[in-house]
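The form predicted alone is given below as one chain in structure tokens.
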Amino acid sequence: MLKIDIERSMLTSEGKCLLKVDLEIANNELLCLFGHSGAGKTTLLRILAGLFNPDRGFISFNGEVWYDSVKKINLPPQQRNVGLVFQDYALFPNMTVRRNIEFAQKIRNADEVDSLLSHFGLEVLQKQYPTKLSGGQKQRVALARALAAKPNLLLLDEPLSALDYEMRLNLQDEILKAHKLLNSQTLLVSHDKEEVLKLADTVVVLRNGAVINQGRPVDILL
């Protein structure tokens, strides 16, 4: 169970607003954060990853406290064991596909790398460098690398937004595959209704930092 109860001031294109989120996310749930640009979706992901701090609040994962403003607890990112996939993939350009995945492992295990390469159809590309890959191929490498660290929590920040429609459809299946392989919670940021309806167990709608709706995607978005 991921428990979130945080507040953080934000400065958006429309001025200042307060990100205020109080959520509980069950194990094995794929939750989508949905809303327009500036709603606070990416900020919340970065707070969960430990890259941003809330102004106040509390975050715990399966009973372990990650952040508590009252007790002055704030685990650094490396102790939260979170996998974060950015919009721009953030692959290491000087490393091959295989080396990018290996780099994320806490303990080197060639068999697990082989398994991830197979799951994401990357075997024939494992010796290639990111500059030689298409957008879709880079995304699959980014997902495989995120899973190589065996994260407690997978955070996906609009990972398909830069791809064309057909490629997005194909890679949505890869996201579901990654979620099932992880067997834990996944939070996906998206502003694409079709994507949310296909992928999410639960959708949380944010507007100007506030949660304005929450529930099953078919009940909220249709």
The other form holds:
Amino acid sequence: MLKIDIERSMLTSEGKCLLKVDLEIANNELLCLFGHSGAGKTTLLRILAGLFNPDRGFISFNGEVWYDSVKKINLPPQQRNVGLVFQDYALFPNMTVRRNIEFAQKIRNADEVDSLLSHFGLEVLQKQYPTKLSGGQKQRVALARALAAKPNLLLLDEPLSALDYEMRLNLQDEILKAHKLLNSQTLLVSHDKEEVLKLADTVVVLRNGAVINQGRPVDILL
Amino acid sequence: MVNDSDFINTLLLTGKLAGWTTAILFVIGLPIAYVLSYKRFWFKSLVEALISMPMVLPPTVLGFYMLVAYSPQNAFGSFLEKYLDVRLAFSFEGVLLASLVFSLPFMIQPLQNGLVAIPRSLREAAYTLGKSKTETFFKVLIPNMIPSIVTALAMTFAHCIGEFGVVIMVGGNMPGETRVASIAIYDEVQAMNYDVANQYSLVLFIISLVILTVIYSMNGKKKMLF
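Given the form predicted alone above, what does the protein look like in the form predicted in complex with its partner chain?
Then the entire complex follows, led off by the chain already shown.
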């Protein structure tokens, strides 16, 4: 269970606003953060990863406190063990596809790397460098790399936003595959209704930093 | 006329000064560039301005202040003489220290530019994968800024071999100790030994051309990385 109860002031194109989120996310749930740009979706994801600090609040994962402003607890990103897939994928340009995945492993295990490469159809690309890959290929490598670290929580920051329609449809299946492989919670940031309807168990709608609706995607978005 | 061994020794001394300056500045320049690239503090602009000062100051001004600092009548020089029995004025070590100060921006600025050009998400991805800041620095940042590192090393080295004002102020013209190629050229021209001056000039010209060609070729590669 992931518990989030945080506040952080944000500066958006429409001026200052307060990101205020109080959520509980059950195990094995794929939750989608939905909303227009500037709603606070990415900020929330970065707070969960430990890359941004909230102004105040509390975050815990399966009973382990990640952040508590009262008790002054704030685990750094290195100790939260989250798998974050960035909008730009953030693959390391100096490493091959295989090395990117190996680098993420806490304990080197070549069989697991082979298995991830095979799961995401990357065997033939394993010796390529990221600059030679297409957007869809990069996204698959980013997913495989995130899973290689065996994260507690998978965070996906609009991973399909830069891709064309057909590619998005194919890669939505890859995201579901990654979620099932991980067997834990996944938070996906999206502003694409179709994507949310296809992927999410639960959707949380954010507007100007506030949760304005949450529930099953079919109930909220249709 | 200058004999061959003087010619070679002067060039070796020039290379020794440039080599030591480049090596020492690389080691101290990396952490400084890291802090200037990623940390925020209120006097950061002042630090950046101080590091860049040698780019706008006449070398003689810097040389003059270094010479004053080395004097045993002042705190720094007196400390060195009293506790370490070292006199820096008109010595290779004195010229080296002045060279470190004078060449600092040529090392720091390319390294800083290289670090700033690396997308923040690469560092953050490494952190979320459990990598420490040190491991991220050596395994992610450094390998992705090789062109900037080559530029920094080459610029510092090239700038060093052409130093004149600071060296003559701090070190004078002592063969085997402080007489580097740029000073030798001036000296030989004054003595009307144009052939020898030409030999030194040609060597410096070729070294500088090779170094700049390396820098421009690395800059081409830098654009392809991100």
